[in-house]
Amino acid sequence: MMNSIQQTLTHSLDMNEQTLRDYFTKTPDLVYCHLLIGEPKKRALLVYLNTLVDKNSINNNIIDPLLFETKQINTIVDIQLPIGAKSYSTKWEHVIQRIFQGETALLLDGDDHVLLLDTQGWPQRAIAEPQIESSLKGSHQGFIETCEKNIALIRRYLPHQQLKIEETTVGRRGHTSVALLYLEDVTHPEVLQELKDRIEQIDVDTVVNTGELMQHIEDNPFSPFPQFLLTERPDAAVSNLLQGRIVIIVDRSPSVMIGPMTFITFFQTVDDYSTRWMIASFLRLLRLLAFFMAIFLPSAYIATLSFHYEIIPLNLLLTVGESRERVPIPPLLEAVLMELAIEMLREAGLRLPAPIGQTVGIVGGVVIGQAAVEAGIVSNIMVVIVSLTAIASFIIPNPDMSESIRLLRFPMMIIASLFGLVGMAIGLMLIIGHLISLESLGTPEGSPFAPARLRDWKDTILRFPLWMMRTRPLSARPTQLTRQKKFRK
């Protein structure tokens, strides 16, 4: 059977239909519609998957015009139908792939060509507000699971001829559609070619969503830090396109992937550019403070109590000692137990329906924390430390970066319990060294700090006024540096 699929069609309609029936066994949603068209009557066959097509389009735009056709039909090219997109093919492999994508195949007796008609019509979700990346002043439209709709959302922001779209498929069985969007006069061709090469090398059954594709093409799969940005916001995708980055849309996925990225971009949001620069800069400083608190606050507590209690003021030390007098376990075990409890509550909240998940999170946190303190398992101070750490991790705007930070918290607690503040300093140096060596699509993720690019610092920890940011960031390797002209003194 495989050999016949790799071959071309024949001029016999009966033989072509038999080939299809041999291939599509146990496929009850595949429809064979036999027709007699033209004058004199000639046999034709419509084939489509009933679950993937728009039935109204087939009835109104294909079957009705064919039944009332009165002119002579000699070849498939003579058939004219009011369908926007259509193509011809003689290869079985191409025809079967298009049928699986929701197109309708029209075969004519005596012709070895197939007319493929765009009749896709599977169930789709309406465009709604992003669930993860909410915004105060930005758009309230988010990406959905259909590639064409996501491209349309981006085109509404960038109706420009330099916005290029290249489509490919990934997966031997799933044939997942992947679209690369970029500005041809801004994006560096080497970065684009590197991304294309990595996608072409993927050899898997299918790619279910954007997260799977990201793991196949990232530079360092053993790093805890994300190397591509996933977003469900069209305005965020367009903002990165204008900086020279590439947007990757995976069909059937509600978020798009953006690369190459830098570490600092995971702490930026769309709202940073729609608020006054002083407010945006303050919020970015707050997020960076939250980054360090989320990683180092529990380990600093453990290191201080275990090795360096002399640096604690006497009054505070007495308070801490009073809080811990009934706790029989060391600070490390106390912190690990509470952090694991917080992670379990978070996972439970995510897996349950939204109203129940919120209730479980609030009730679980209050009840477990209070009960643990009264039972003498943990101290009041530890409950405060863990609560502050959890809040700090939730401030990080990117979910992938937030998860990485929560994971790094545990090895930092262990190293702090073994070596105190010296161990924390070693852990910090290891994290910084790893970030400096990390790359995203071959570009340094530590940019613009390592390597230092002072011109890009206008949009990093602080956000300068928009009229002062006249160039695109060098970290994205744009071929056109000027973003806007100087129009203010």
The other form holds:
Amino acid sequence: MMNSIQQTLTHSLDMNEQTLRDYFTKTPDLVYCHLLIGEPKKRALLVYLNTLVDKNSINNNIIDPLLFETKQINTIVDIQLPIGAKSYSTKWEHVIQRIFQGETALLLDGDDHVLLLDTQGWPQRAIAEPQIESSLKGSHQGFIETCEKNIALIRRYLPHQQLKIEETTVGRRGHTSVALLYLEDVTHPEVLQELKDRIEQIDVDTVVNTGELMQHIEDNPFSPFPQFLLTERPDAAVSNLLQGRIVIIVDRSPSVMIGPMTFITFFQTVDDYSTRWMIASFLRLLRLLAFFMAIFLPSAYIATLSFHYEIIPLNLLLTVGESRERVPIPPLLEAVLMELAIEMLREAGLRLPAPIGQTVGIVGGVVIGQAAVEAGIVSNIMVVIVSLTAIASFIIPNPDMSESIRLLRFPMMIIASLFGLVGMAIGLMLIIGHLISLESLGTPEGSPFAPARLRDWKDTILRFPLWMMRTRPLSARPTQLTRQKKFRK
Amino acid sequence: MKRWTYMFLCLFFIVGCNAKTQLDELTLALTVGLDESQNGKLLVYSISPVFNKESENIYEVIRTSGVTTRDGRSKANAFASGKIVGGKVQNVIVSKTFAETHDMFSYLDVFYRDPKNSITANFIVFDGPLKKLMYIHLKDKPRLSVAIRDVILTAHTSKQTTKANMLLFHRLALDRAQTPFAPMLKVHKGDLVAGGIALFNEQRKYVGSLSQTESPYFSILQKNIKPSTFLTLAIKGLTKQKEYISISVEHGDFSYKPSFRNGTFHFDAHMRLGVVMTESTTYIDMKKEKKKLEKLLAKEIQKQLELVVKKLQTYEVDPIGFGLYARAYEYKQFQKQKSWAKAFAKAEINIHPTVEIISYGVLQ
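Which structure goes with the form predicted in complex with its partner chain, now that we have seen the form predicted alone?
Below is the entire complex, every chain and molecule, led by the chain shown above.
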């Protein structure tokens, strides 16, 4: 499209305006503001997209000084305006792209240079508390949809010259700006280069969200497990930056992406580090237990009822027998039905506005609760198991990981109904085998368990006291290991 | 290679399903009973829970006669509402008369041979015809199988009887140095009562039993005191008349020393028992008379223990396992014995208990 118009500007203002008008057809929000400036009067043209600029800034900082300019203006360089960020260009492509980003172009008659002024001001939301990852003790500021603001939030935590930011754009039409943040003296250059290469190779119209970018660059797209962490929390991002990981901020998306990650980090929260270590360790054990429960509880029910009634203690067996007596369907179908019901409830509640969402919860609770049991469709025990499984999957702090686990439950149920506990063992082995072969940006996702790095276990299943964690974890291959000195015994 | 993997995976999923044992389609035999009918036929009882709320009974009893235990069960499948399985058997009960006349192993073989059967089931001897137990009507009790199990376990904890699962019975029966034993169960005035210990000889046949009052002493000889063994002893000597004193034995140190002299085995069984006095029918000044009381208690305990041992010797059985000590310390002589039970019957056993009162209660 750029080929149809000229590559560079001309000295004639009228011709330049015509070029613009040819290019921006059916763009009612583009404003052409003709001005006569300087002494003697000289024709100038101010062009901006009405919807993307800060109008106060244009009126006060550009038009007002220009109207009262008394100097003689020969070239565009003579114009002095109270705006900090400005640049000159002669290339149309550059000018047009900047206009789309909310900058204001000032053209002067008889000059082939354009003055580009930073007057960006699009609609944006105030910084608010993160919705998905709420925290008890962490900060209540979450990322928003503007890249600069997000960088600002991180800079507030790390005012250090080693925090480097590299900006690039992704997408032919969207020109989404993507910023990579990392600590130069900690992050391994190979990992960084790998990430940069992958982003460079993306050739799409645009990336609307961070999640899209993540899918374009992740190592194994056929894995159910996430390989990058998406977070809304600046404190989480900073804590990962300090471990030598790279933070990727995508403009227009409120969640930032962090990589390379390890499997166990999806079970950790920022709150873990601000609570006392025993409590944090207990919570981590709880989450790991929840992980296994969420995957294996329904399948264990199916396996024991279809194959291994012997392993149920007698008293429980009698209770289960009584409860199963009226149920006309086999355990697998019973479990799948209930699991699907609860997944539907969850999805329904998620998309509905809050007042109706509550109704769904109540109706669903009644349906999958006592009513289904009294009608004799499912057993009491199954309701207990389904609820426990649902709660267990909600305990996992990372929504991506939680969703992966909820999905894995279904193949596990099928394999348990075919092969019983043997099938479950095979399923577990497949999951573990897959996990330890998984990579995130070329670093092993199973670290520090596989490859085993005992020193890093301090911050995995248990969270050791902070003063004992003196080195950064090796999983992100940091080039500088020391995190803190030994200052306490 | 990849294609083969996928093909293998597909075939892999075709397998399975035929090993399924759906809980709903099973009749769980929780108790198996063996008895003999009047004309000498084997009767096999099996009790299984019924989960259907519409049926009146919460368990069903199936009685069949057969040549062997498994034969009886196969026939029972014709009655049962689901396939009968023995994976959760809690009790295996034989009647006393049946056990007296038959070698137990030929009838219990199926439990040991077929791995689908549970060998942790309690082995119980029933005093009387099994019919009486199987068709008992217990109003205020759970399912019969559970009730039997619970009665035995409770009686075992309070040392009124003992406990022997199928595995233990098997081990004891095969060990040359020991003979098997089992708890006894009877029906008294329409109630289940567990008490006493059935004794089996080396041919796995029932030969006699210890009474309920002898059971705690049997436990002490077995060094099985925990959690605590309650004894009520009649002693004379503190005052003019007979006094009853209840004690609970809390812990004990044992040492059984075997030796072989003049063609017989000798055992010196020393035991130090730490007891708590829980009851006394008379006033005793403990400060003055503690030592004396300890001696009297020890003497009475010694008397009772010797009675139990005597009884075992007359039956020619060694359920306590004196033979284990003989084999360990006098191996050559032990090996020379054709039958350890016979040698045990002739052995001289001296029991020397000492009692230490560690507490006499919160009174005084």
